[in-house]
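In the block that follows, a single chain appears as C-alpha cells, in the form predicted alone.
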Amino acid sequence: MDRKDFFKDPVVHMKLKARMTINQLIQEFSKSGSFGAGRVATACDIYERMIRDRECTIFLALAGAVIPAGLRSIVADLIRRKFVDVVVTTGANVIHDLLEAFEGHHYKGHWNANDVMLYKYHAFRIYDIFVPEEDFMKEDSKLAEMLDDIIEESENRVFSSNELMMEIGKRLNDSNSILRAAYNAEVPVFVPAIRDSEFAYIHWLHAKRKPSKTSLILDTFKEVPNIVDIATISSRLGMIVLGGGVPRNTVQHSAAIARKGIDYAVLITMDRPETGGLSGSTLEEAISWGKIKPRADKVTVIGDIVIVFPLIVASLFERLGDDFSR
C-alpha cells in the first residue's frame, strides 16, 4: 500500500433532522463510519446480505437474558419471516418464553433493589427485571404436565432438544412464543445446555410422578448429526450471535466439523477477550479453528444487545419491506 491509500474515505459527519427513519440514521452511522457507530451500519449490511442470499442458513445464537429483556417478539419475528433459519439458545431463554407463553410476566425493577427484601417477598430479579416466584411455579407444573403427554403419545422414544422443543412448540397457543412461532415455521431450536436451566428441574417435576421407565428421555447427542448436516448441506452459512456462550461455539463448530467455515457473521457482545473466554474471544480467532471462513463478511460489535440488536433488525425491517420473502 502506498501512504495514499489510507486516506481515500473521509468521515462523513452525522446530519439528524426531523422524523428521520431508523435506517436513515444507520445511513449517518455508515457515513461516519467510526467506532461503534461504523460496527452497528456494517452488521446491518452483511446481515441484509444474509438474508439476500437465498442459499445461506442463518443460525440465530442466543445467550444472556435477551428474551425477559424485551427481545422476545423480535425473535418470534424474524422467525416467522424466514429471517432466521437455525435458533441454538440457551435453555433460560427457552424458559422465559415459555413463563410468558404461560400467562406470566416480567416487570420493570432496578438493579439496585434490596435483594433481602426482593427473597422476603418471592421476587426474583434478572439485573433490572423482577419476575414473580408464583410464575415460574405454574411454568414449572404446567410444562412438567406437558412433559407428561409428551411422553405419552411417543413412549420409548428419545427425544433430542430440538425434537423436544417442536412438541412443546406444537402444544402452546401463545402466537407470540418464539417456540411457537418456530413450530409453525418449521425452525429448529437447539439448547445444547438444557440441562442447565429449569427444565433440570422440570424435567425432575415430571419424573418423580412416573416410573423411571416411563419419563421422558433427553439424548443431547442425539442433536449434533442434526445440526452438523443443516451446514453440510448448506452451501452458505451466516451466524449472528447475541451474547456468545455454549449457542455460540455449537453454531461454530458445527461449521467447523462439517468441513465449511461460517460466510458471514455478526457478534454483538460487551465480553472481552483477554479471559480467554468464548463470549468474548474476536471473530479473527475462530478463523484458526476452521470455524470461520479467512474472507468472510464479518463484524463485532461491543454494546448492549437490548440496545443494538432492535436497531439493526428495525433497520432491516425498513429496507426490506413487508413484502420480501426468502
Given for the second form:
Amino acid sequence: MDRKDFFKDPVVHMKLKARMTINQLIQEFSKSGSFGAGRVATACDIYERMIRDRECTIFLALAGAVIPAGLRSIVADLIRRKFVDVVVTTGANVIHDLLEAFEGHHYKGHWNANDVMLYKYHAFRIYDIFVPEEDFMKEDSKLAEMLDDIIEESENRVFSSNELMMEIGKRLNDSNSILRAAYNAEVPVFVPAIRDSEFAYIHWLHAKRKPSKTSLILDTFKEVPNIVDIATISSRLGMIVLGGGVPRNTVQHSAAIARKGIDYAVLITMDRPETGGLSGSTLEEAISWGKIKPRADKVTVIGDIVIVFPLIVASLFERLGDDFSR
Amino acid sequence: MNFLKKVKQIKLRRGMTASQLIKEMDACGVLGAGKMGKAAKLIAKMFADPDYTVFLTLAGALVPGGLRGIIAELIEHGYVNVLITTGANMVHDLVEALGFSHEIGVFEVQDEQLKNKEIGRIGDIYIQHKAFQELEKWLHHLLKELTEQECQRISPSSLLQKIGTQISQKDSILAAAARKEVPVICPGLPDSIIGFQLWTWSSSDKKLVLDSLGDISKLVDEVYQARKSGIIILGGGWPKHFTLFANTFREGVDTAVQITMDRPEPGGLSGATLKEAISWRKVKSNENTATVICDATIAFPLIVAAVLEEAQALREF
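Show the same protein again, this time as the form predicted together with the partner chain rather than the form predicted alone.
Full assembly next; the chain just shown is listed first.
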C-alpha cells in the first residue's frame, strides 16, 4: 500500500440547512465519513443494500427496552414493508408490545425518581419510563384468556416460541403491534429466551389453575430447526442488531450452524468488547466463529438505539420511497 | 403525584425533516430520544432569546470529525457568542485553512505502517504529518509580525483572534470568530501543536509571554455581561470545567446541554452530571438541562439541523 492510498477520501465538513430532510443529513454524515456520523451513514448504506438484495433474508435482533422506548411502530412498519424478514427478540420486548396492544401504556418518567415511592404506588421504572402495575395485570389476564383459546383450538399441540407468537398475533387487532404486523406479513418472531419474561409467570399462574393436560406446552428446542432452515435456504443473510444479548447470538449462531455466515451486518450497541460478553463483542470476532463472512458488508455504530435507529430508518424510507416493496 | 404521561411511539415518514424527527423523539419523551428532544428545545430557546450569551465548549476530535463548518456557521450567524475550545481543535481548523484535509480511514490499520508513511491517525481519520509542518512554518511567519508589545504579553484568545484575521477561507472557525469578534477562549493552548510551536519559537527568536490568565478575565467578563447564560458542551474536558466554573460568578448557567459518551461513575468532570454541577453553583436548576449520551458527531448535527429549521422564522440562517 502506497502512502497516497491513505489519502484518497478527505473528510468533508458537514453543512446544515434549514428544513433539510433526514436523508440529506445522512448524506452530510457520509461526507464527513468519520466517527459516529460516518458509521451511521455506512449503516444506512448497508441496510439499503440488504433491502435491495431480494435474495437476502433480513434478521432483526431486538434486545433491551426498545419497545417501551418508542420504537414499536417503527419495527411494525419495517415488518409490514418486509424490510425485516425474521424477528428474534426477548420475551420482555414482546410483553411490552402486548401491553400496548391491550391498551396499556408506557409513561414518561424520570431516571432520578424516588424508587421507594414508585414501589408504594405500584409503578415500575425502566430508566425514565414508568409502567403502572395494573396495566401488567390487565395484560396477564388477557394473555391468560388468549392462552385458553389457543389451547382449545389446538389440542395437545407442542408449540415453538415462533408458533405461539403467530397464534397471539392472529388474535390481536392493534395494527401498530409488532406481533400483529408479523402475523399479517408472515414474518416469524422467535423468542428464544421466552422463559425469562412475564410470559413464564403468566403461564405458570395459568397452568396452576388447570389440569395438566390442558395447559400450554412450549418446547424451546422446537424452533431451532425452524430458524436454521431459514438460514440454510436463504441465498444471503442480513442482520440488524439493536442491543445484543440472546437475540444477537441466536441469529449469528443460526447462520454458523447453517454453514452460511452472515453477508450483511449492522450492529447498534453501547456495550463494550473488553469484558468478552457477546453483546459488546466486535463483528470481526464473529468472523472467527464462522458467524459472519470474512468479506461481509458490516458496520458497528456505538450509540443509543433510540437515537440512532430512527435516523437510519427515516433515511431509508426516504431513499426507497413509499412504493418500494420487497 | 401523577406519574403518568404516555410515551408516544415514534412514527417515521418518507422525506421527513430533521425537525420533524426531533419532534417525534420529543413526543416519545424517554431514554435517548427524549434527551434529544429536550436538548433541541433548550438549544432553540437559547438561540431565539437575544438575552442569552451562548457558550459553546469543544473537546475531543470534533473538527477532524466533520463539525468544523457547522461550528463556523453557528458563529457566523450569531448563535454562539463565546467559544471555549481545546488547542487541538483549532490546530485542525488551521490545517484545513491551509488547504490540507482530514482523510477517511479505518480503525483497524497497522499503525506502524502509518508511522513509516508519516501519517497520524485519530480514530478512523488520517492526516499527514506534513500538514502540521506546514502549519508550523505558517505560524512562524505570523509570529514574526507580532509587535514587541504583543510579545510581552498576549492571551491565547487574542493570539487566536490575530490568527483568525489572517485566514481567508470561509469555512474556518477562527476566521468566523475573528470576523464576528467572538472570543475563542483557550487557556490550554500550550497543550497543542500551536503551543509547542510557540515554545520553540519563543526560545529562539523573540521572547513571547503567553498569558493564560488573560483568558480568564475575558471569559469572566462575558459571564458578568450575560443577561442569561447558556452552555452547550460537546465532549467535556477542561473547556467544560472552565466555562462552568466561570459561571459560578453568576450563580450558574440558566440553561445547559451536554453531549458526551463519558460516564459519571469515575467522578471525572467530563462525565459528571449537570445535576452534580448544581451543588457547585455551576448550573442553576436541573429543569433547564439535558445530557445526551451519544457520539457528538451524530447527535449535534441532528439537533442543530432541527433547531435551524425552527429558527428560520426568527433569524435567517
